[in-house]
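In the block that follows, a single chain appears as structure tokens, in the form predicted alone.
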Amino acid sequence: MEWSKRWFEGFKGVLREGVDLAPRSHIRIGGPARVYAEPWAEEDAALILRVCREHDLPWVVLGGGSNLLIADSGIDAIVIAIDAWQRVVKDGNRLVASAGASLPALLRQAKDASLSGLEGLIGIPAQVGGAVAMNAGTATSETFDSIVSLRIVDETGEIRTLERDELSPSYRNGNLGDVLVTTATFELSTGSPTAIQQAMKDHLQKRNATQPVTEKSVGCIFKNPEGDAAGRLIQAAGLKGEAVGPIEVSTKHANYFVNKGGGTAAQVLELVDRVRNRVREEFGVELELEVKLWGY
């Protein structure tokens, strides 16, 4: 990918080449970004997308890196990080959250404001923008359950608002196409701070008891097939603890692959193929990746 800094005249933020992305990935794997851009305002993000469109440059948005596997060679694209956008503002029973705010920060503000509806998302290590893009969720709730509108920059660089009836999220997919989310507005209900705190505690205890939350992973590797659970199928195929080098099928939850240290993206994908093949042979089910792949 050829590019020039002069194309981005007027841009305010960080614009650098060859930034290592492994520290930004929850599984601590991946090569560098060809170009790393961190816009300070949505107008700067709009400028990036206009430049990318004009010069036919590929671009991706980097959130918390919790559902992402980056190729060992990196990614030849403009990688847009939204870390500078972290505001969460209360507006009646609504919270307007910037895309770079973390879900834990959003949930803390909801609890402090006695607003209920987000408790089921506790423990998901994502930024709001990434959670929206993939409709992040658990067995009990999804990000879009409470969303009433999004502010986005579309692929032409236009900043606009999408209302709820213009959105069509599905399981683990916000179905937004080529847009960059700048803010999300959540409609919540008034609740008891004590009850909200208890619900969060209950959800978090269950998550900690059943998932390898303290280890390096990308969250669930596969989507759950209709009427079943990927983790159950992988476990039933006898694959808990299966490993390729330091990449291992978690012994706590079989739909998580954990990096025991020094693993590579190539090893993750080798284990993906091994698990997929075994589940297909044993049960005739084709597992579909939930994790996003960059650089392939």
Ligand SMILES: Cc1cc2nc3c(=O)[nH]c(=O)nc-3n(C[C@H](O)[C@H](O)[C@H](O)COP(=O)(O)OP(=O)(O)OC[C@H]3O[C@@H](n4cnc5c(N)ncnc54)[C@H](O)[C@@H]3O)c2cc1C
The other form holds:
Amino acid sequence: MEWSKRWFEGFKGVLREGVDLAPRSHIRIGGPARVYAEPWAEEDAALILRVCREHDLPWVVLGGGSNLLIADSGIDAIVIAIDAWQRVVKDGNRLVASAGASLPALLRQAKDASLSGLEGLIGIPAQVGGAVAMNAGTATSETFDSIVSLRIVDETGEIRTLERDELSPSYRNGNLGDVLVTTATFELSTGSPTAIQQAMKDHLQKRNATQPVTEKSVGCIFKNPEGDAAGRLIQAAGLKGEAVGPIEVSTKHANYFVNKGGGTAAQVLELVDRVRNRVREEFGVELELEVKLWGY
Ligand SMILES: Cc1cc2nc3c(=O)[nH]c(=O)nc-3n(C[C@H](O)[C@H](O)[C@H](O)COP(=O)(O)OP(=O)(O)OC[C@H]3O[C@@H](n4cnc5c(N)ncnc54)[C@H](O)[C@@H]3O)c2cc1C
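Can you switch from the form predicted alone and show the form predicted in complex with the ligand instead?
Expanding to the full complex; the earlier chain stays at the top.
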């Protein structure tokens, strides 16, 4: 990718070459970003997208890095991180959250304000923008259940508001296309603080008992096929504990691959192939990746 800092005249924020992304990914794998950009304000993000369009530069948005597998050689693109955008504002029964705020911080604010509706998302390690982009959720609820509108920068660099009826999320996909989410507005209902706290505690206990939450992973590596669970199929194929180097099919939940230390993206993908082949041979089911691949 050919690029020049001159093109970004007027940009306020961080713009650097060769920033290592492994520490930014939950599984602690990945090479550098060719260009790493942290816009201070929405207008600076819009400027980046206008420049990218004008000069045909590839760009991606980095959220909490918990659903990404970044190539060992890195990614030849402008990687935009919005960690500086952290505000969550209460407006009646609504919470207006900047996309860089962490999902746990949003849930804490909801609990403190006695607002109910987000409890089922407890324990999902994400930024608000990443949760929206992926329509993160569980069997009981998902991010779009309470979204009423989004503010985005579109691929032309225009800042726009999208109302709920303009959005068509599906399973683990916000279906937003090439946009950068800057703000999400959630409409919640008034609840009792103890009931909210108890619901969060129950969800968290279930998650901690069934998922390797303290290990380095990308969450569920495969989408659940229609009417079944990828983890059940992988386990039934006898693949719990299967490993390529330090990358292992979790013994706690077979749809998680964990990095025991020093693993590479190439090893993750080798394990993906092995698991896919075995599940196809045993059950005739083609597993589809849920994790996003960067740099391939
Ligand atoms: C231990 C663990 C448990 C998990 N449990 C769950 C679970 O229960 N349910 C579930 O759904 N997921 C789960 N995940 C996966 C992950 O947390 C979700 O997919 C989450 O939504 C990813 O958010 P993120 O901010 O980390 O996004 P990233 O991983 O950084 O990015 C994911 C995608 O979102 C895009 N994106 C990020 N921010 C923005 C933005 N502001 N605007 C536009 N696009 C953006 C990225 O470009 C990328 O395509 C889990 C992961 C781990 C590691």
